[in-house]
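Single chain ahead, written as structure tokens, the form predicted alone.
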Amino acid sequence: MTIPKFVPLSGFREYSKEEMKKRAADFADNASRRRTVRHYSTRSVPRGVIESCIRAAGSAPSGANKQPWHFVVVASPDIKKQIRDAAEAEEHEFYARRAPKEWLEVLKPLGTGENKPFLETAPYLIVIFEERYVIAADGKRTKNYYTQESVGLATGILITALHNAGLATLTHTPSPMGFLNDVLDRPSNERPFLILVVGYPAEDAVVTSTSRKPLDDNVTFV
């Protein structure tokens, strides 16, 4: 059995009540700005501000601290081509066939639809994959666990840095997306968990006019 190794917490910060209740009120500020963004520049991004956002994400909590997570970062147009050929097959599938009426109809009032043009547009695609479980050197398998809820929360801090470095995103789920294997030569102990849609967007971007919920009703205090 491996003895588990400790070391003294370095790096945390304490502040006043004060500066704690405004750094609070700040960062719920900025993040409120945040929005879903389907129009987007080809204005270049540059690397070093991916690579300091996903470093961010990296610092998520994950089960058992084994980081399952992977980060493909797509700038390449023509990789980015075969991701929009494929996933755009797989949604006009999800609209023309595999959608229940009742998730068409929750989707109208977005103006969603088959077509994917940002996945071309943006100047980056980060393609996060899920890492189910781990292969040695030997061929044995290690299982991972809660994979789902670590690479959740390293998406969420993944987009908060990303909004916070003043760029724009956008969640893409193609369903199926076992083409993202293939097309990134990614192995199979990896899912592809979603697509992130990065870049500034575009001088006549718009967004619905939909408002998020007041406080009382996604909190109790008990």
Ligand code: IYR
Second form
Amino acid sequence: MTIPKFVPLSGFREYSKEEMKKRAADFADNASRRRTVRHYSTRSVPRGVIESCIRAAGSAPSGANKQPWHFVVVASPDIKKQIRDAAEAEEHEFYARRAPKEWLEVLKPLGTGENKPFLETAPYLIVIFEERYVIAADGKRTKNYYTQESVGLATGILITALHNAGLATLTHTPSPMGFLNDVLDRPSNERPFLILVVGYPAEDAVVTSTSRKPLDDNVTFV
Ligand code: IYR
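Same protein, different form: I have the form predicted alone, so give me the form predicted in complex with 3-iodo-tyrosine.
And the full complex, kicking off with our chain again.
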């Protein structure tokens, strides 16, 4: 049996009530400035910033601490083009045939469509994979737990970290996206979770006018 090895909790910071309130409010103000951006500049972004943000994402809690994620950072114009071509082919099918009418109806206000130029213009695509199970060198499989929840948590932290660093993102989920395993040469125990488009917004970027649910609609204190 494996015995847990405990060490003292270090690194935890407590703040005064006042400081706590200010930090919480400042964080919420900054988070509320995040918008999903679909128009990107080709301006480059330092790779170290992407690395730090992925390090933040990797701090997410995960089922049995298996950290069931893999991030592929795509900067290569050739690979970005392959991803764009494959994604647009799937999206063409989605918008032309696969999507039910009600789905297309709720997408209308977002102004989305099958053309995905941002997959080439943005300096980085971070393709996030969910590691459903682990294959050991001897071929033995071990299960990971709560992989979708874990990868969702890591992705949320990644998006927030990138926003905090002053970058825009777009969560893109071409459907189906199995082509990402082929293009990026990822093994079959990993499933594409989503593509995160990362960069500076284009100078003429526009977003839809939107509002966020007020707390009263979102929260119940009992
Ligand atoms: N994957 C498609 C469709 C799409 C679906 C939802 I739900 C969105 O919030 C946005 C888009 C696309 O990327 O266009």
